[in-house]
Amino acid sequence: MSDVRLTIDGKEVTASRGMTLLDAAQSVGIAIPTLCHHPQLEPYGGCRICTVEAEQGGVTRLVASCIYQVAPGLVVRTRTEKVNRIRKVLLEEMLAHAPESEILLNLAQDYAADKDRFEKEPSFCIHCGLCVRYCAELKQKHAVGFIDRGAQREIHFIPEIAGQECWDCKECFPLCPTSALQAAYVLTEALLTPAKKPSCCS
């Protein structure tokens, strides 16, 4: 596999073709925040907190670094004013749903995000999809999926599968960037009150 040369934050970087910008940045010690990324899972690009500016041929685009692949001559900037502003607003929106998340609060300090900017709607889920994807891709159990869409979207454990699989597993709990206790609550609720069929469980 041939190498690709690009520039990230002024640093010349050599990466393998097919690598993402996130992987290339991390390989040279450049930190980019992520919430939906997991090295063992397929790239997802859901939270967009890893957004960076990528310039090629004089054209600059905002891209999710966890899914955007390296390219020869690409110039990447990870902490521009525009990037910082995007991350700040995203964090403020997520804190409305998970106001006590330690991970979000720490990031909020880095980006001067106002945790009280938006009205609180504490679902504790920021739709990172880590639990859904981990269960489907690594465990291949499909015990958790999303229900509803848009603003009403949330995770839901499938009672028929969760009742047999989840209490002896719970490997997705510590992946949750908001609260493992919330995952336990949602699981318990699903087992006690079988409800809606998930719109996506794979």
Given for the second form:
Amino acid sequence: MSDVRLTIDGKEVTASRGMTLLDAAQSVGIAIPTLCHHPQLEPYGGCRICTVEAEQGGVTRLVASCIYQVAPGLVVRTRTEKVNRIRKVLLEEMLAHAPESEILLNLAQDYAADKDRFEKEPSFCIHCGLCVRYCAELKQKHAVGFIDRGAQREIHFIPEIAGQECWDCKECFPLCPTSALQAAYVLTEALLTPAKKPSCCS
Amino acid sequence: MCRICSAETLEKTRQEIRLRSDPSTPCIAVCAGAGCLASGAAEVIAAFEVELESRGLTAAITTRGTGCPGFCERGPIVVIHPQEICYLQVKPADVAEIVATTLVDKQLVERLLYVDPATGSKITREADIPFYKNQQRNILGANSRIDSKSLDDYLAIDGYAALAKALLQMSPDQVLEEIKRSNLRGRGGGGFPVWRKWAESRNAADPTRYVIVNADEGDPGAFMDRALIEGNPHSILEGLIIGAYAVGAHQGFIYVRQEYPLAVENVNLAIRQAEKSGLLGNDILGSGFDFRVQVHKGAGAFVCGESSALMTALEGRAGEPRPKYIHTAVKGVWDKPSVLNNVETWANVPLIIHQSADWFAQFGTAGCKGTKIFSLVGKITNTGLVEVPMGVSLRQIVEQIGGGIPAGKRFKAVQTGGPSGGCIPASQLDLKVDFDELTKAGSMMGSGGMIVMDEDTCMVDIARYFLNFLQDESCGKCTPCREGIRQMLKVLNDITTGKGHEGDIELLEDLAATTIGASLCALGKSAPNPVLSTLKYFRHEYEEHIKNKNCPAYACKSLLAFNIDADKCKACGTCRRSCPAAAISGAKQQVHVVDQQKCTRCGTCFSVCPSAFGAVQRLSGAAAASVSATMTLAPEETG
Ligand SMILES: Cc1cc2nc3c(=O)[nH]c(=O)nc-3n(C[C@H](O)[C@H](O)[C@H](O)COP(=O)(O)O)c2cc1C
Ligand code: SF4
Ligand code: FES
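Output the structure of the form predicted in complex with the partner chain; the preceding block shows the form predicted on its own.
Expanding to the full complex; the earlier chain stays at the top.
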């Protein structure tokens, strides 16, 4: 693996080709917040909380550091005013759904995010996709997926698969950044619904 | 047809076809595009066939279903060749008269001709109608000259000559160089230089490469890609094969939205015809070059037109955008180098190769060459597809081609670029339309949608309308797009219903900055455009809504009231009888009154009150609020 030299927050960093900005930053002790990132899963780039500024050839772009790969001469800034502002608004948007999430509340302090800025719509899910991807990529069960799109997008357990697989596994519960109860709740609901079916169909 | 296996057999076939068809033979060309079919073109074609048959004229006069010329609003359109007499809104009942009068007696059926609204005079030839006359129909022009289901017709108009030239006389590098010289830029929205994408793929290490046609066209109201692929499918195929040759691809995909069944049918037919004739498959035209094409029906959302989402869908997975810090030209479908271009982009390729880059570059501006097709709709006299050279002013499009705003209303703005485009105000009507100028003005070219708005359109409501569309069409994967649109839409809903607050504009700007800065794909990055461009040019309308609960365009119903002026009301009863909500009370010689609680603010009374009286007042802001307030108090006082 050839080495790539870049700058992160003024520090000279030597990284290996193919590494993400997030990994390169962590290797020199620079912390970047993440929510949808999981070292064992494919990079996803959904939550965007890891957004940083990356400058190359005089052009500065905002990129998701959990996906963007190191490049020679890249100048990365992880805490500019713009980045802070974006993270603040993203946190405020997510806190409208998961006002009790400890991870979100801790980050809200770092970024002076107002947890009450937006009207609450407690659905608890922030769509990080950790449960969905963990189940698909590592367990290869596909018991939980996303349904619908846009503002209607939700996680959803597939009753036929969940009924077989989930009770003995539940490995996705602790991954949830908002509350493990969320996954449990949706799962229970999914499993209870089909049980009602026969009585109404017969 | 015999197999076309070389440049010579291609030319020989072409000559034979031309000899068979005498251009002076009368021909009835009926548009058989989706728009005209919806207004009854198939019945019109059938009626012509029956009529010609019964008069024994089938040998002397031919009938042809052509591609869409773009004037769908006046369809079904019938053009009688060789004189090019154009009849509009033709019904099966008109057919006997057309045959008797025009084809037999050589007279015009005056009542079916186009009437110029400016002069009141009738126009006979299609090309003289102002809607067409002021266009430059390099690409669309062929649509009405051919039967969209006939390879022979395409060959007759020099079809596949560019392919023969590219495969047999040019190296892939020379093709690439010619496209580079033409400076062709992608017509699907971004205006990315075509040659650069092709070169990137060509230079990619992986030898398995793909070329793809993006015919997803999810932009509501736009139908230029549909018209091209339906009306002239071989031209898209020809462009695609040339591109494949330049890039070194042997497999192509055409991604067509499922809602376009006729496009799917016609392009599949064209592929079969090309395969049978030797224009697709192995050793095309004896050049040694192999290429195959598959049609993929897209059942997805607006976002499936985005390049990475489209490629994910081609792989058979859910069409969701992927981060693409590595260009899809290098790592696309199944991680192979994949060149994706828009339908209209591909349609330009054969023209450039056949007629040269210099020919192409004579149209357009310094940075944007060639023509662009726009879909002109909204509050405008002539709606339809409009092809003009890049750099034509908005004014020319709106006034000369579009024929201006109907009903004596004032032009207010034109929205360009599709749902995530922007609005351009009257003060910028002289803007030269190309990729760069539209972006500078805070809008974008997008796929070429153009919605004209008159004085009755509220710009805040327009922003709300587009954000509402985008809220459903975002894939929902990333936070700034999904949540940013949700929150912006909430603010816009509040503003348009009288619940706006001080600080809402700043809140919109804050949300927009995050959505643009942090979104994963271009849908999110451009989603705030409708808000930001209307804020840029119509900020005072936002302020009026927020501060004074006033909609200056009288469009936001929650901010309106209708009231009958007691001094002007002549008790004619027209409004009372017309009100769909039965909200108006009154009798003969008794002043009429609107019950504000029953009133749905539809505005019927306002439009039906005889203008000589002008007794119905349309109010917004404080005046509306006070009318509503007094009226709701009234029962209490009397009761
Ligand atoms: C949300 C979204 C929707 C899009 N829809 C289309 C579409 O329907 N048709 C199209 O050609 N390009 C569409 N695009 C642009 C494509 O991503 C891509 O840039 C284009 O097909 C490339 O072709 P071109 O270079 O010839 O324009 C869309 C982009 C976005 C972000
Ligand atoms: S920007 Fe919108 S459409 Fe694009 S990936 Fe994010 S949520 Fe999906
Ligand atoms: S951690 Fe990078 S996008 Fe979520």
